[in-house]
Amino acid sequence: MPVDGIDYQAQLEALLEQIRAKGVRDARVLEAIRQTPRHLFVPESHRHYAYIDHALPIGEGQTISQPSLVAQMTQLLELQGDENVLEIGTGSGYQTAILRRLCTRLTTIERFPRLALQAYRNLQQLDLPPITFVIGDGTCGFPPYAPYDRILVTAGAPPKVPQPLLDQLSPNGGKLLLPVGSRQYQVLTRITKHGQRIRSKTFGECVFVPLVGKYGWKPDEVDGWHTL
């Protein structure tokens, strides 16, 4: 049904075709994207771009990732539906909404209070189960609900992966997915933990805004680095 003169549903279906063409085949992931109206998660001034496969600014130097990348990262988590998940970087709440449709428990951390509040308001528009919101340093994780079956980081981490996230990852096949690399670009990396054994696999280059915090980039290292 058109809203404000725009047929968002038709645009969403066209976007889903693009996402499939980029290799996303997980039916649960595709359905979660179909059920999550992206235009509700972008600033009103950018809503006419909501279903174009690009990142968009959301304030505080942060972005909402391009939909195909959100879909690819979600698929790489290999969610079965019974997981305890931690998301680092709530942003607009778009990825949060998709994750919440696919797991049993979700905790999301955002370091900017204004973005966290806006994400909460965005998510209130959807009929979703409860989500735990945390405002703070995502590089420290959130120990009260650890261990996590899955951890998703939606910002670019430095070469040394934050140790608290590895510590809070379930030793029973827990998966940590994050972009790792330099300030110019990162490599999407999935770390799987079995006991004390850590295995990693990479999935190509990407560019994210920086993961800032005690175990990430320092604020003075990323001044002026706002990537779309």
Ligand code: SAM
Second form
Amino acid sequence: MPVDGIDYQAQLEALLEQIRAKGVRDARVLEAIRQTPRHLFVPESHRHYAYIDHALPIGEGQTISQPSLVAQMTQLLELQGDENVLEIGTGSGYQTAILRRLCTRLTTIERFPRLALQAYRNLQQLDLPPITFVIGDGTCGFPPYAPYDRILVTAGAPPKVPQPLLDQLSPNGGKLLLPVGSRQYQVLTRITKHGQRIRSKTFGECVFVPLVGKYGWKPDEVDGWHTL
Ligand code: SAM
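For comparison with the form predicted on its own, kindly provide the form predicted together with S-adenosylmethionine (SAM).
So here's everything in the complex, that chain up top.
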């Protein structure tokens, strides 16, 4: 059904084709994306581009991530549906909405209050189960609901992975997915924890805005704007 003369549904189906072509085959992930209208998470000025496979500005120098990357990262979490999940970097709330359809409990942290509030409003438009919103430094995790079966970081972490996130990861096969590297580019990394044993696997290069915080990049280490 076209909205303001734009057939978002047709554009979404075309985007899903591109996402499949990039190797995302998990039917639950694809369905979660189909159920999540990206144009609701994009500022009005950029709404026409909502279904292009590209990151877009959302304010505060931050971005809503590229949809195919959101899909790939969600697939790499290997969610079964019964997980307690922590997301760091709420941004627009788009990835949050997709995650919420695929797990039992979701906590999301954003350092910019204005983005957190806008994400809350965006997510109110969808019929989703409750989500815990936290405004603060996600590099410290969120101990009240730990341990987490999955932790997803949607901003680029420095080479030393934030220790609180490793500590708050479930020792029963918990998975932490995050971009790790320099401020300019990172490698998508999945860390799995069994007991105190940590295993790490990488999935190619990516470019994210920096993870800024006590266990991330310091604000004065971040120069200029970074976009996806
Ligand atoms: N996944 C989001 C979406 O779909 O819109 C996009 C996330 S954006 C690429 C990264 C977000 O991480 C930004 O909103 C940024 O403010 C946030 N961020 C960076 N460092 C953070 C920290 N220490 N704690 C919480 N959020 C942080």
